[in-house]
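In structure tokens, the next block holds one chain alone, the form predicted alone.
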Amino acid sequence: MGQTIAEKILSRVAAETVRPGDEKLFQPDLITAYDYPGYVDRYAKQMSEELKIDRVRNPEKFVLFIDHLYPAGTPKAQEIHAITREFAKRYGFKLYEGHGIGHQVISEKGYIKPGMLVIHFDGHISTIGALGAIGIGIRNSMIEAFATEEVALVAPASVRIELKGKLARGVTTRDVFHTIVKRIGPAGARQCVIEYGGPGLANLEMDERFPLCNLAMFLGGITAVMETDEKTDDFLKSVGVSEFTEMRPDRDAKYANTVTIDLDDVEPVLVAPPSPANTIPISEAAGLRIDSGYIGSCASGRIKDFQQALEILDGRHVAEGFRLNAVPTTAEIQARMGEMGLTSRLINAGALVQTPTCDFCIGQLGALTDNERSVSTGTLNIPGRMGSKIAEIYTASPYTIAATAVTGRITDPRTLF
């Protein structure tokens, strides 16, 4: 029988044949994480203090992030920091400061090639499924990764979801994870990989492609992987990776279902509070009075994302009072965003531009007040987020931030072209 690009990945880690419900030990190519009080600080304690380890067989593998509260507003932030950097430092890890956001920036780096097994507490190196790799989120049993350079899971079943067509203007792909929620419910998928191919994904570029990797755990996915094809070729040549292997399905592949997506049929939706299950088409709250929004986070914040909304900004301005905030999910893309003017235009038209951080997506800075409402590329829109908990946030992509922020009401971005 043949097999998901899940049960290949999985397979080659385990060094057997994996299938769906098998639990074996797999060996994962790369271990990682970033900065964050109660993680990487508890790991740091636990492997000295109490498990005794004064050494890694092979260093290599790690590689942390200091990519949360940053830079450090407060002493305790910075006590973080120090933490992580002593902990990178002791045991020979790579470290990356101030480079961006890490779900993000270990791609650029050349760390990712298509057929590899990532492990992270954070469900959001999904993200790397992009590439053609499998990166898991494994919070409760990180420790022991970081130790044994192992570890137990349980093999998943894979959801297909095939894309044929082509996105209007206006509409994102941002639009095409929530409409697949929408289709097949918030758990849709769960416990198992989603697995994106078919002749619709070679119409999305690679900065498109991210953002439906990197949501997979709102579908009730443990992650995501997209098959390979010249634009994967094309962005892993660009960073340096030139040895990798292609990842596709065997045609015999088994799915516990397989879902079909006309990106011609997609349109501009809204993901509404209270949670990132409810979503909306966007005529439902059009006209919805907004105060401020956010382009950025490990989902939203590359080139496309800023050109797309500024396909709106340019040649119109953010209202009076309104906040936009355009962060760059890393400093690469700032600094290509610079070279190319998309910066200047951004803050020609009212948008604050901001250093790489996770920050403004969990509320650290670009806070929320009472009663406030923002609309956001970040991950979540759960009560608390991004500051108030009687805020509200809703998600949505960055043409329709743009257009909410011209108007100051939620807004259809198709209006306005």
Second form
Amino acid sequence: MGQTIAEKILSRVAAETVRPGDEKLFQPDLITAYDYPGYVDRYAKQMSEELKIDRVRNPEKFVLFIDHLYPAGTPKAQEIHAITREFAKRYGFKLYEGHGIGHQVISEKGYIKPGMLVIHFDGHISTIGALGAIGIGIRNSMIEAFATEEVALVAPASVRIELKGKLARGVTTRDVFHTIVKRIGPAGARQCVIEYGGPGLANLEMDERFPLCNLAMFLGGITAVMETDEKTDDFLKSVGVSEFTEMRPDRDAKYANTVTIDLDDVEPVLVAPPSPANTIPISEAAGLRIDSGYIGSCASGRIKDFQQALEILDGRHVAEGFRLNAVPTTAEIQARMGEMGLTSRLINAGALVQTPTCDFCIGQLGALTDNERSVSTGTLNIPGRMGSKIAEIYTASPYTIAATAVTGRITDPRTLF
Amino acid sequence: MLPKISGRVAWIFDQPNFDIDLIVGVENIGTQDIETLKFVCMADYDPDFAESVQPGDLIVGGENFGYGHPHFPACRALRALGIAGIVAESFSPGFYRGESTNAFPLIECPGILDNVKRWDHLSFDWDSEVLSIKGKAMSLQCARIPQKTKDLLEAGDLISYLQRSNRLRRPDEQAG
Ligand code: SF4
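Now show me the form predicted together with the partner chain; what you just gave was the form predicted alone.
What follows is the entire complex, opening with the chain shown before.
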């Protein structure tokens, strides 16, 4: 019987055929985490004090990141980082601090190969699916992964998203993802792996692919994975990964559901508060007064996102009183933006170009006050996510945010080309 | 022994895709102090919640309960107030994984919303996986609970579960 990509990966890891529904212990290829109060600090304590484990078998399987509450704004935040540094040192784990958001840095640093199984506590590790690997967020079972280098998983079924066609100008994969949410519902891939493929995938650049995988949880997905192709290969080679196998499902693989998305038909959408479940056509909120914008996060904040924003911003200026934060996802992206001249163009248009950090996504920086409204490429728009509980967050594409930034009102970017 | 599930419905979140961070407010998701969490818990829904619940009470949720970014403080706060478990139409996978690992009983019960109101008394039988409602003749068949989840609930927390397992081998005890 044919296998989906996820079945292939889990079967390879288990060294036997794994079918959806099988409950098994898996040994992940990589175990990764970022520090945040109650996570790595807690694992560090559990490992040494409660489980009394003083070393792990394969320290090279672990990668940690400091990307939240960064740079530390309080002694308390610095203390959390200090615990993570000490934890990494003690067990011999690789730690990246200040390189940007871990969910992307891990790919940039060449850790990810197609076919890998990667474990994190945070579900946005699904981002690496763009490289044909699966990243699963297992929440607190992380301590099981740290202590035993194994995790118990119930093998998931897959939902196939068959992409065809090409995006029109002004439309992005953020719009595609939230159009899928609208189409199959926020639980449309619940408990499943979302597998993207089809001829339309070839028309999407890597920077456009990562967001589609990153947002998997908002379709109820356990994670997402993509077929690999020449673009994946080019990316992998650029980060020094040379030996890998291509990931494609078998022709007769079985899916819980198959959905075809014609990229030509996708239009810009907004995700209205109070939840990522809430896709609306941009026309429904057009003209709404907006105070600030954020382009960044593990979902968006790559070169392509800023190039798209600049298609609108070049030759224009952010509206009086509007705050536009442009936050590269990683330091490497930040450096490349400088080399490519994107940073100065953003600054000239009135954007505030920031250093890579998660903090704009969680309202630690650039916070909103009562009754403000923001447009964001962050992942989440629930009340309080970016500051005040009575501020509103609309998530949108970089095009829409740029268009909104120049008018101060929600604007369909296609009206400004 | 598996925890006894027999208690009143202390609150019903009937909306689908409910984000549990809202239970304590997103501004408190990094808060570890349990007294603060108890104080803010449910404040946006029912300011009298803490006074009206009693140990063993349950929360009822809708479809895809726990959607979004499910952080731990919300359920830590609920547990600290005596909430013994959540019965929902269905759970979002990240939430289910996280809270069942915290040994918090989560019972997926299709049809629950149409059949209960606040303060009804529910009981759950772990063997048959059937939920009954006091004073009603009918009962509801719930979804199968994975063995690992039951083992965790019996152990009481993940650390005890790991300590009970024979999986905590020291590196030097490893063959190869
Ligand atoms: S960018 Fe936002 S969603 Fe992504 S890891 Fe950071 S805080 Fe989480």
